[in-house]
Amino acid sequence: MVKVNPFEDTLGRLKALAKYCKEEGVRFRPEDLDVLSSPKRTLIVNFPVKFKDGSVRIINGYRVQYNDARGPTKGGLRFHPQVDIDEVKALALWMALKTAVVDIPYGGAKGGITINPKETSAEDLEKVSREFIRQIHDFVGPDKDIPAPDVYTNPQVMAWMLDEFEKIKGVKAPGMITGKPLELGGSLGRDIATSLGGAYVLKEVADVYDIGMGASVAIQGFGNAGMNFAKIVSKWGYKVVAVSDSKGGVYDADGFDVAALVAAKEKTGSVVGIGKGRKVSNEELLLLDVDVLVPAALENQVTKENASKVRAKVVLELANGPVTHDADQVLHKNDVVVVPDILANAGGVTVSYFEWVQNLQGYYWSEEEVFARLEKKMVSAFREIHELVKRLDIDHRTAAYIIAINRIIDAEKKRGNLNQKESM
């Protein structure tokens, strides 16, 4: 598969929006898009860590704070051996758009540390986590930039980072990071927020496009997001017919017992261990004849090379950037509804926002209250996007981008950061 630079691909999406600038309700000009062509701040740190085997390794870390016109920057921090600066810049830009599209008062950021957590002990991961915060502590905080879990990071990593930050600053500041353990100020419901937010959106999509509750679903990526999504939608009556992880996938047109898939994953390390259905590769799963395809793994999975072979009616992007710009155009031409990542997986950052609000207030909500607020946010965002889809006869990603950029540019203009031809 051809490697696509995710940052350049996203900039291409932004440039393509210029043709809509004269449409009613579009409040930005082509030249305004320049403000989103590069990040406000990019931090690259390289630091030594002595591992428990006695070796000293140089660790590469990144934090990109893309745009803060609407509030402190917000975004996850991933551990992955292939993390690079272009990936982190793209993820940070998507976060700026994501927080705007669900209308929460944040900008966008993202971070990454180039390390393989599967080959690193918990003791060494703690050392790396704490040292990373020592390197960037002046640039993060509850009113500056708020990290969160992402690929291969979890509440324990957030707890180490919070503890290190508070030791350096000499204050208690639970709002400097989200996705924390409940004991340290985490929010109820945060563990399944990304999946549940996507499920709420799918329910709206199914209603609009007349997709029945027995609809078939294929999920690429059976990690935290994909697994919890499968649990939720199967309880609602959807039929999970295919799932995959890094070791491969399985397909059964009659559907799987999700609990059995989870058990197989926990026992054997892969869903393939369920011993039911036929084996499929991650690439083959994308092309199955299903109602709903859910890419929940990594970016650049559906490209111009395979987009024409996608047979799903709906593609719900639970991962970040799984469909490239070129593929988007092919899917739209083939009447495939793509629910973009900046909406579909925004449940995570929305509940992270709720966690931050609770931290600042020192008052915590019930799980039911968290979920009710999440559903309201996700449903409202989808309906606003879909209304624009119908009015301008465009795809959902374009509509989501227009709404998000409207809000970011409005904030930049109010701050006086953009030239305005119109009189005040």
Second form
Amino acid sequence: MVKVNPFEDTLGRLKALAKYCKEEGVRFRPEDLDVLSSPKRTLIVNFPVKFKDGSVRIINGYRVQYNDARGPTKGGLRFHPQVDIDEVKALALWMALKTAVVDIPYGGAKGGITINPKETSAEDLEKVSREFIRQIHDFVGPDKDIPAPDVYTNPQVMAWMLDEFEKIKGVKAPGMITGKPLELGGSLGRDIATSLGGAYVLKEVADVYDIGMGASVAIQGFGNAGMNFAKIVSKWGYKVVAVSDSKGGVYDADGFDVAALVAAKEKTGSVVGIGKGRKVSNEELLLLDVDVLVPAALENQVTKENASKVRAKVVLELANGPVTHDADQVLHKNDVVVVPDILANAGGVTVSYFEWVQNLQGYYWSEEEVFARLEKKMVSAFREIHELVKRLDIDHRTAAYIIAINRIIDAEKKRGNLNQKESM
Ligand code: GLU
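We have the form predicted on its own; now please give the form predicted together with glutamic acid.
What follows is the whole complex; the chain from before opens it.
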């Protein structure tokens, strides 16, 4: 498998934008892109934690605050054995673009801890979570940088982190983290927001590209995002024909009963436990003949090695970074529509924003209100991107990047952070 550095790959994407700078409506110059070529702040911490078996381990943690021109930085924290600084930098840059695409008043950040949560007890994860906050508490806060869940972190982890932060500061500050349990100021609808936001976008894409109800969907990854997406779209009439998790996948052209997949995952630890359909590997799932492919796991799944073999009409990136820059060109040439991560999975951070607004107001909304506002944001972001796709005859990622960078650069300019030759 080709090894792609996600941060270098994204810098390549930014460089490729320079050729659109002369187009009408593109408000940045090639030299303005320099401001996005490295993060504004990078925090690396290495701290000892005494585990319950008596051993002391040194834990590595990261928090990258990539760009804060549009507001406090925002983005999740992941627990994963392969987390490294280049991955976190890429994820933080994508967050800055994502918050700009859906036009919420944030910059972008991301964090991670190099740990395998599947091999760590809840007690030890709590210690690690709390110690991480002791390490970074001066760098985060409701008006500075606001973490949230990501791969293998959840509302319980957010609760431990909030509790530790509030103890250190001696105040209640629910807006310092989002994706919290409802009891601590979480928002209704946040748990399924990433998936629902992606589903709203899929509905728009299906309209534009004539993908009918009953279309087939393959989903790679059955965590929070993939599982809830399967539940939502199957209820809407799509046919979920393939799913996978880290242990493998299953395919059945007639479609699966999603409730049975959820039950199998709970009972046996994997969707494969459903005992129905044909077994497929995670790699095979990407190449199935389906209408919609939804990578909902990790980065670098569709690369230049397998892109030409993708048969889906639409690739909806519920994961961050599943398709590389090289692969994008191949898919575009083959008329595969890629709905980029910074739009497709922006429902999560959008409802995180609603959660933070509710925390600051101390006034909480109904689930109906959250979903109505989410739908409005997702639909208008898609339509704006799609307009630009048609006008410049470009792919959706390029259009989304242009719109996001326009907004970030406008903010940088107003702050006086960029060289400006033109008069005001
Ligand atoms: N981790 C999610 C993402 O990648 C959510 C971030 C947030 O809610 O701040 O978009």
